[in-house]
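Take a look at this single chain in structure tokens; it is the form predicted alone.
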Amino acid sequence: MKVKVLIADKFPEQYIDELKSMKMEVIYDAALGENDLPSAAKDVDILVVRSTKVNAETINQSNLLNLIIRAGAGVNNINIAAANQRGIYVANCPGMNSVAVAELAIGLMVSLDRRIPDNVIDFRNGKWNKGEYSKAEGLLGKTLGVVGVGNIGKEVVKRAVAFGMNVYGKDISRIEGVAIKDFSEMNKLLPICDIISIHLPATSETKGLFNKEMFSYMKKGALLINTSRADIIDEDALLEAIKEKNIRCALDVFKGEPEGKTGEVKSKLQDNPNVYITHHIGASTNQAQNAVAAETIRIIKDYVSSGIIAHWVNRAKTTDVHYQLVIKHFDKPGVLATVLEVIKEGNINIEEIENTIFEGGAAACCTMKLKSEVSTEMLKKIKSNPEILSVSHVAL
């Protein structure tokens, strides 16, 4: 049976012919969006999406999903506690669109300096304002906070020192895999930044990060840059520090955005002369989508072929795992399946396992990882099969 991957976003038909020359089926629909997918991805076994929500009833009505892959960088898109519940894979493609956006923020920053939107529109409707617009300060030697140091981070450092700029990073700490809020510090780094540049994933750490408290640290008439995600930002807050301070921004995500490519928008932003808006557009470059597409194609190869799934973001990153038992054995037939009859009967779950086979296949490791501890009693069956040749059990 053909495996078939249904393409719910906009993607270079390149790949799409590298899928197909792969013999698997491609439903290829970019116009789909949240609601659309529950029926579209019922019967498929790999869902692609770049901006399109993958809600829990796409998840939970789907009969054959194994695999959902975000072509781009988060994956807020995508319900993932549902997907932990159906034992979906999710995964993204990190890096992949890193100086796109970066190139995108730092124009951003130039357009503020020197009201690049509000010139263009003026000269479109007939108005010459040079005397307004000769007011620029310039980027040379000003103070960059960039919070968020990841990917996306450090291509914008790069680019703002070659501007001139002294940067200043913040970023959040990283404790066994597991992200903590970690900004203590941001009353000392805002108050001496001419311009902060926003670069965090959407998490229930960053959500609300930029708020009132937030926004009373900043410099009268400084810079703000968000091309990362909407809810970082406390709107109601920004428009307040805007009239307070003159605090200017230039934003790429806003709430409320709109699902679809085309249509009406509305925002409490869009009537404020201090807000530039541009259209999610960060990672909408051709480079960055044909380097965002090869990724996508890369890991749907692996898993199909190997089953390795490359940047699986919801795998556990802790297990309740306390033994760790190591069987050497014969390669053949139904032996693990007699050390794994012990173990049930001993109702201990494996949380991992792992069989290895040493070369010329005669014989073969196999790594538990347990819940509980394996009894004597439990050893001695295991070791009385002759087609056993070592146990170890040990206490992690």
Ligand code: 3PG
Given for the second form:
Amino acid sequence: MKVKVLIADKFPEQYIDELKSMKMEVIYDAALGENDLPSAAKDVDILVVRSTKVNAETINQSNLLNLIIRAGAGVNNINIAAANQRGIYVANCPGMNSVAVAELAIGLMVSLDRRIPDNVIDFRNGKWNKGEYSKAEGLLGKTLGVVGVGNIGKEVVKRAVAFGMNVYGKDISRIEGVAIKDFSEMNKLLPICDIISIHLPATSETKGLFNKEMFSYMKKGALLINTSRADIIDEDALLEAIKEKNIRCALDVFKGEPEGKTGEVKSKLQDNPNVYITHHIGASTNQAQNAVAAETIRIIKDYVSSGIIAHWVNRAKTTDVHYQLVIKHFDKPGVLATVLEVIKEGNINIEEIENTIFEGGAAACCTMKLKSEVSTEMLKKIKSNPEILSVSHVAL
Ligand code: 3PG
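Could you present the same protein in the form predicted in complex with this ligand, rather than the form predicted alone shown above?
Every chain and every other molecule in the complex is listed next, the one we just looked at coming first.
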């Protein structure tokens, strides 16, 4: 039976053709939204999305779904808790669109300094205002705080250093070859920054991070750029900081972003002259989208051919493992079954298991990570099978 892939977001055609050439059944419908997915994804094996939300209903109503791929970096649009319950893999494509997002962040920085969008709006309205727009500061020697120095933050750092900026990062160790200083506390970082650029994922720790307190640390007239996730900024606190400190900001993300690609948009930040907003286009360059699509195809190929999930994000970081049992055995049918029977009788949960074969296929080694200890009695029973070569059991 053919593997069925649903691509529920805009995706470069040439990569869809590549999937089809791999003898997969590909359904491509970029117009699908969150509420369409429960029925659209019901009978597919693999679901590929960009920002379209994959909610619990989509996951719970699916019959075959085994892998959800986020064709991008952030996975906050996927209900991972629901995927965990159903044993559905979630993977992403980290780093593939980092340069595109960094380029936008730098573009927004220059835009804020030179007020490029206002220049353009005035010109379009037949208004000449060289006097006003000649008041830019310039970026050379300015202090930039990069909050979140992951794949995207690092690309921003490189570009800012090339601009001759003084760059500080939050929560980082020194990045080789880049003049970045390690500054771990926001109350020390923010007061020295002329410009702050946010590059954080949406997590419970980052939600509302830029609140009243954070804005209180910022310099008067500082510039703030957010090309990561809307949830990180408390928009009411931002509006207050704009009023009190003349903070100016450029955002690629904001609360209430429309689900579709075109249509009406409403935001409490819309009419504020200190706010520039772009249309969540950070990752939207052809270069980035091709790189993301190529990585998506690679993840699908690896999964179909070997069962291995590249960039598997919902794999447990830690398991409840306390003991390890290593069984060397003859590679014959039923040998491991006798071991598993003993473990079952002892009511011990196997958290992880791997069986590898020695060259030639005569012997194999099975490593199990267990929750509780295997008793001496049980070990004796396992060893009593003449097909077992050796048994080692250790506490971890
Ligand atoms: C990402 O997480 O990769 C970006 O936010 C891109 O989102 P998009 O693919 O919906 O443009």
